[in-house]
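Just the one chain here, laid out as structure tokens, in the form predicted on its own.
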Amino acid sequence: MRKNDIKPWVLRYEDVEEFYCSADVVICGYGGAGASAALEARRAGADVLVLERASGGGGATAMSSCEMYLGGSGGTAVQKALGLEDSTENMIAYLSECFGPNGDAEKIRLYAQGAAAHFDWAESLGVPYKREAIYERAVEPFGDESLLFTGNERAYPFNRVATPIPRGHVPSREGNQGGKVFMQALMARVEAEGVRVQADARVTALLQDDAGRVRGAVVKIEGRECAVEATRGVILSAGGFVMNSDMVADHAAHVLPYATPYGSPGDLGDGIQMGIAAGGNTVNMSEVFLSLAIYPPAKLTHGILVNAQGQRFINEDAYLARLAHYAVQQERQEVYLLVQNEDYEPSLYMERLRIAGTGDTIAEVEAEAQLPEGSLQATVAYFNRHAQQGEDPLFHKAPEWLKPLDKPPFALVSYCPREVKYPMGNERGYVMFTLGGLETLPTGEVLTAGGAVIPGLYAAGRTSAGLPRTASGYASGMSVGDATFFGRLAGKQAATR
């Protein structure tokens, strides 16, 4: 096999002298997207080979709690069992508000139309879902409940355009192990139905013929590069690029001072780079998920977030990704939570929090924190005056979280990303992962910059630019829901084209 020094991520199919093996559909990556694609491609009658660089499957999906953001069509089986109704139109309205001009309207429509059936598919794998919900403000269930609010559904402006419905569906298991439960069930079904899986096999290049069709891949197995032929298509499901510092610096350098990568070790962007080399277009590459977890405990939401000028900038009942999206836009990313004593407890998901100021009066807190004189006092006076009436005319925080800050002592807690860390082993800042990737049709075909389909090439999961497009509208479950839903569509399409 000849090396191609100009396009190292793509080699000529015509130059291959011998193939290690052949399959109808070759899938690069065995996380949630790849496994879902493999199962559907196999069920559509294709001979399927999955290539995974690690020693076993799972990817970032297995690392997660495996919340899936699902609803529409009147509601999922869990929602209906709990007396909750969620129309497709309601879900489309919410998702459209979430991603605004960044959103892909066709992907949003198809996802909302098919999300309830997608839950049935997940449950059919043997994944347990309990017909029980929690309605408290939380990030994940406290026990073995399977339904909760995981985004901005109850917060402004989303509650003005869509009826709030909990859509976070979680495998029923105490502890943050949902991803392992889901992936074990999915991979067991994949392999039971006859999909071939080759672990410890890193895909290093695509094989593309002179007509532009992707016809296979080059894979390194036991130190040897081998050619694998794909007679129908190659699906790239190798994760995002959050662990590739050079790619992050190229596309999302703005997050480097205040965010720590979070993802699978294999999220190196290989699939994206192969897709680009084959002629694919990328979109949304500068957008990332960020997390400012001031809650739980939920009662911290009664406080107010202010910047270095002592001014509020967001309704504090928003989801943690939306809080972070606006927090990092403040000058020097200086963000503080002002809370009164009766509402204060340490944040569950953030450590090493600095108390910037305390006092029995807001003036004392302001002076100790060295905020501009009178700034915090004016902010609190305005907030208190309206909170007494159950109103928040500036940011529209929901009435249940509104109460005057008038019971000393007070504390101003710093959430500046340079001063905090998550209990995940990172040394600084907010956790982040990427939301950009290859541009695709909803059925997975990779597109060129001109909108043409690259024959034989598909992508799903974080290798593609899928459903979630911004932190400002992100909800937990959107990535796993997107990866598995559109992974399934890509698998079906590759098998039948």
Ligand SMILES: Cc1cc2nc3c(=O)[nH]c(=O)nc-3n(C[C@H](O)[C@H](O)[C@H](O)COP(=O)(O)OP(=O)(O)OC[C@H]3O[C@@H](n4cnc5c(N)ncnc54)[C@H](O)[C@@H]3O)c2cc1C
Contents of the next structure:
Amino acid sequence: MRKNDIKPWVLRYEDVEEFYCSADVVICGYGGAGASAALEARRAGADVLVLERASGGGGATAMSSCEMYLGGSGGTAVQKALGLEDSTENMIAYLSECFGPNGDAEKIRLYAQGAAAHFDWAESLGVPYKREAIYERAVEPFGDESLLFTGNERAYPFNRVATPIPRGHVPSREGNQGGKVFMQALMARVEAEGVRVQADARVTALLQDDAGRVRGAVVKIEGRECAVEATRGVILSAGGFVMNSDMVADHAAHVLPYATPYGSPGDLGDGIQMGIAAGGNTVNMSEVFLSLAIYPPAKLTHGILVNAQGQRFINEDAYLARLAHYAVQQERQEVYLLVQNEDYEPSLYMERLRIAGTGDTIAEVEAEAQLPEGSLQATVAYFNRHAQQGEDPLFHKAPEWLKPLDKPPFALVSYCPREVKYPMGNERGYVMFTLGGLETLPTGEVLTAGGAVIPGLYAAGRTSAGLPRTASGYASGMSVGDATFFGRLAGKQAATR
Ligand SMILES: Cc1cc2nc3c(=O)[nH]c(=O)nc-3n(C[C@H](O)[C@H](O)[C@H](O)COP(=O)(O)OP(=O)(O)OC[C@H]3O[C@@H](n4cnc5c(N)ncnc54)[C@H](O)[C@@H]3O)c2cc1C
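For comparison with the form predicted on its own, would you give the structure of this protein in the form predicted in complex with the named molecule?
Starting with the chain above, the whole complex follows.
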């Protein structure tokens, strides 16, 4: 990491001559994590000031569908109303499988223990959740349902270690407006309960005293840099760094050729850079969420994904981030979906996909797509032989998605990142956002590389390395769920120190 490459991200507290204002808890960034932290800090009795660089709060959280990954404790109110039981152990088993050695076991445990109550908190803000679920293979509800499977729960290897249960909770609102609905309700409550919010205020540095305690921040308001004192702590909740191309090049250069940034304009890594300058350690910085949206429509899952050697590399019923994680590991990121006519429909989330080959036989498709002779034919013959028995010995795709590819015509559709384009962006590639950040305790306290707590400094949301750690185990809802859940813990902790 290039520290302080543009300006000092930390200034000496002792050098400040005059403070513009003071608060017990100062929060940098008014998105999901910051607003949740503000509300809890206020409820714990602190005087709270939120500083937001944009002209209003919301951040990436308001842009999102606000799917939150929640369950455990017997089930959330929505799961229970639908007769679904979800134990905390089941959720821990699933989340632990998701992130493997990258995961933070303590954060996973606390999250699974508190997620059902976190749902009650979200609903108590006035966010509408309907007691209805959609069980199809989808990314978000097509109607106003509030519950769906949003990850790999039903796919191998996750279905071997945990009982599949839907945990994606979405505000009930048609038209993908969940994030707006949620943030409007949350910010209304934050402001009604007496938190001071200053917009158009970019935090440019932390104030740290000679003993190492963070005691405030410097903020740019109307072109003037002002010092703000924080008597109990500063919470960095400024989002991730996906919009900072230098930082992405420093930490996750491997994704640059094939990924398009997906986030808010504020995802410039300010919070992470300030935290580093104050002595904080970063972890997981090279990991990103990536998406390869071959579905919906769900029936495309009957097809098989192959690489430039005509070979399969994954069970196609995995979640779109896991598909992307493995797709980009294929040579030249060449990946194709082979489908037969009865399953073919244009993908909902991808525009104008290139058909690399068509034909009445697999040999014709293979030749037109210029795959090595015999490669795709061997793959399909092997797949078909086992699919007839409802088996997939290589990748364990679930039986409901297994059927022989023997009804022509066939098409080989290119999902190579240099060729795909999502409807919401102009650039090509799989969309991405960052999953690395400051190393924190579950309470948000920022740690040094030696594991010591930096007094007075907290971080949450994508400024920190939170619950979601890899695209291979990601499920929709893990980021907003994490940002708001651990944002609340950071707010409580900062207020009471
Ligand atoms: C289109 C889209 C859809 C998504 N859908 C989902 C979903 O359904 N579920 C899910 O879990 N995840 C989803 N994600 C990811 C998720 O939205 C984010 O990872 C998460 O909301 C981040 O929350 P946060 O509080 O860390 O950051 P944000 O909500 O982005 O808040 C950070 C705030 O800090 C401000 N800020 C930045 N720098 C400064 C500074 N120097 N001074 C002051 N303020 C500053 C920013 O302007 C911003 O308002 C989606 C992402 C996108 C882009």
